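Here you get one chain, nothing else, as structure tokens; it is the form predicted on its own.
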Amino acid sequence: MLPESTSPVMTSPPGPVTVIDGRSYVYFAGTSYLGLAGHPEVIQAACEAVRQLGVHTATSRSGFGNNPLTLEVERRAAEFFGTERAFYFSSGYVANHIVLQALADRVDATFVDEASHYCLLEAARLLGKPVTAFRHRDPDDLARCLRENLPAGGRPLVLTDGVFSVSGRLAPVKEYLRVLEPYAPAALHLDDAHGLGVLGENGRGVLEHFGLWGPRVNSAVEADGVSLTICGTLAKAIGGFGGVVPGTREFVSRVRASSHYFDGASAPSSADAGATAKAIELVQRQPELRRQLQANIARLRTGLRTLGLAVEDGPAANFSVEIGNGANMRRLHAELRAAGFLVPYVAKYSGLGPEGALRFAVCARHTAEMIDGVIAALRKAL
């Protein structure tokens, strides 16, 4: 008998179906873009590497925490990144507080655009350097705290996500780097957590979607220009688990020192580490995942449009919709749910307004009839 709990419990790998409290659901929730959490060679992998190294190595990796399948998956992410190195440690959640710790000594405060996740405002506190909040996605606001509030010859960092967990917009990031031009040294790092495995033709992420992912992406640190940095998570669309920051051999041995997260941390559980090594071996062979993951992104914000819904035009496999007000939203949610599609109404997140919203999250594996399901449903319930 499973325990008690105040939340949903799922009870089947995450997918397009999904058991959540012993019912299936389609499942339009979640970050699992490429529908891969649940695949199962992963599965697999997970389960050989458990049968033949243990749950995990009980030391840090500083020790003699490595085993083969840990340094399989910084071999994948350097290839997958086309980067010399890559770091990989156990959560995600704690990537920015990593990285940030390697800019400490080259930034003088600190700018965060105020709708950025939990994890990058936590990691901007934990700086220890003056935190001002900018308005959201919003250069001019950012050049203006630039001018009120950087000390003179003072070096600035800025942070933001770089697919906002909830919305689904974009960081300006080429306007952000215009702002900061004049202020150099500077420096600006993204949490890529939404955009990995989604946005760009081989799937880096927001600045790959840009244009600009190069030699310059977490490099050594400009002397005289502006440094531009990332991190982000395997657990989201690339389907493995853990954090990871690319780079040049350089920049992560940097990151590796500066942190004590390499040297006073457990290493990734093996199943973690195997499954890991797995999805983003799939990632790179089967680039259609992420061609059929944008043509559901598009069918569904298309179809949601023809609702009269406020749906913008955009790659992200997650966005949110406003219909009312939150006594609305949850009444949709809960008609949805009765007609067995599962659209989570999260009533307060980062980045939210008052009233919260219903969040959408297209999976590579939903097929069409199930994006018109949800379509069809959403307008009975209107």
Ligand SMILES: Cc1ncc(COP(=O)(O)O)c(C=O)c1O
Contents of the next structure:
Amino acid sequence: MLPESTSPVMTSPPGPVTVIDGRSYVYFAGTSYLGLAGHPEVIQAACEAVRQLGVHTATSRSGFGNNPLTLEVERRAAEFFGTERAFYFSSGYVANHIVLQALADRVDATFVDEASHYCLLEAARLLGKPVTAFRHRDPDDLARCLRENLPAGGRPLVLTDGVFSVSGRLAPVKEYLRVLEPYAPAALHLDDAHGLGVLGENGRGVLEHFGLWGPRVNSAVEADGVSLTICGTLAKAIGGFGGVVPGTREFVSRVRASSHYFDGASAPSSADAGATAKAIELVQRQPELRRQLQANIARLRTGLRTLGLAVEDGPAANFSVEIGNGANMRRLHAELRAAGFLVPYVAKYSGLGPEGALRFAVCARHTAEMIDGVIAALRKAL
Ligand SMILES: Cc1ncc(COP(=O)(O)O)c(C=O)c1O
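Just the form predicted on its own so far, so send over the form predicted together with the ligand.
Whole complex next, starting from this chain.
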């Protein structure tokens, strides 16, 4: 007997077909973009980890909390990103807060995209420096805010999602870097939760997509340039669980030392670490997953446009569509659901307009029939 809940209850692994409230749906929700969160090898790895190591180490990383799987996640993550090191911890939500601690003494004021994810907005406030919100994805407004709010000689830090969690739009990273150059030393930090594993030749995310991945990222904080930092979660496209900060040996050491997450929080659970190590291995072993995902993204976005809907082209696996008002989108959601397709209507989330939106998420394991099926069902419901 399941406990009473006002939210839907998932009783299968998330995948292209997912069981919600006792019914199977072709599932266009969530964030398991590569379709690995329910992969048999990932499940098996999680089970073996718990059998071998117990639920978790019951101590922090700086105590006796390193187990072989936590270290393996960090080794694999560093390999995936092509960096010297990576720091793995139990939540992507705190990842920005953790990185920002390492930047704190080099920053005088923060400027945050107004539509950023809650965790980035909270991390900005927790940094304890003055916070200014600039208009969503607007480099000109960022320039205006810097002119008006940064004290002379002050060092700015700009914060943004790499890929926005509902709209799937990308931050104009190159433009922000250009705006920041005259203010150097300055810093730009991105939460790339939805870009990691999806965007770029090697799945390294939005910076790789824009050709900006390289030694400059998560390296020594530049004395006179614009530093570029990034963090992400392994719980979305990658199919594991927990937050990650890759980088140079020096940067990762600084991040670990500046935040107390390394010595004040329980190490990631064994199941999480075991699943995550396996999931990263699968992502590395099967680059075709990313190619299939990109083909599915293009098929769904293009197909929805044939219905006359304003769906932009873009490389993100998540995107939103606004179709009339909230009541209409609630109806469309219900009709799609009755037809066996789950496309959430998100009424309220950071970055959304007052009427909310239908949020689509496509995964590498959706078949062409599934994608064409949801388009046909929406055509009927419109
Ligand atoms: C942009 C962004 N950052 C961070 C998170 C949180 O990551 P995690 O679920 O690993 O805590 C989310 C959503 O889950 C997100 O959308």
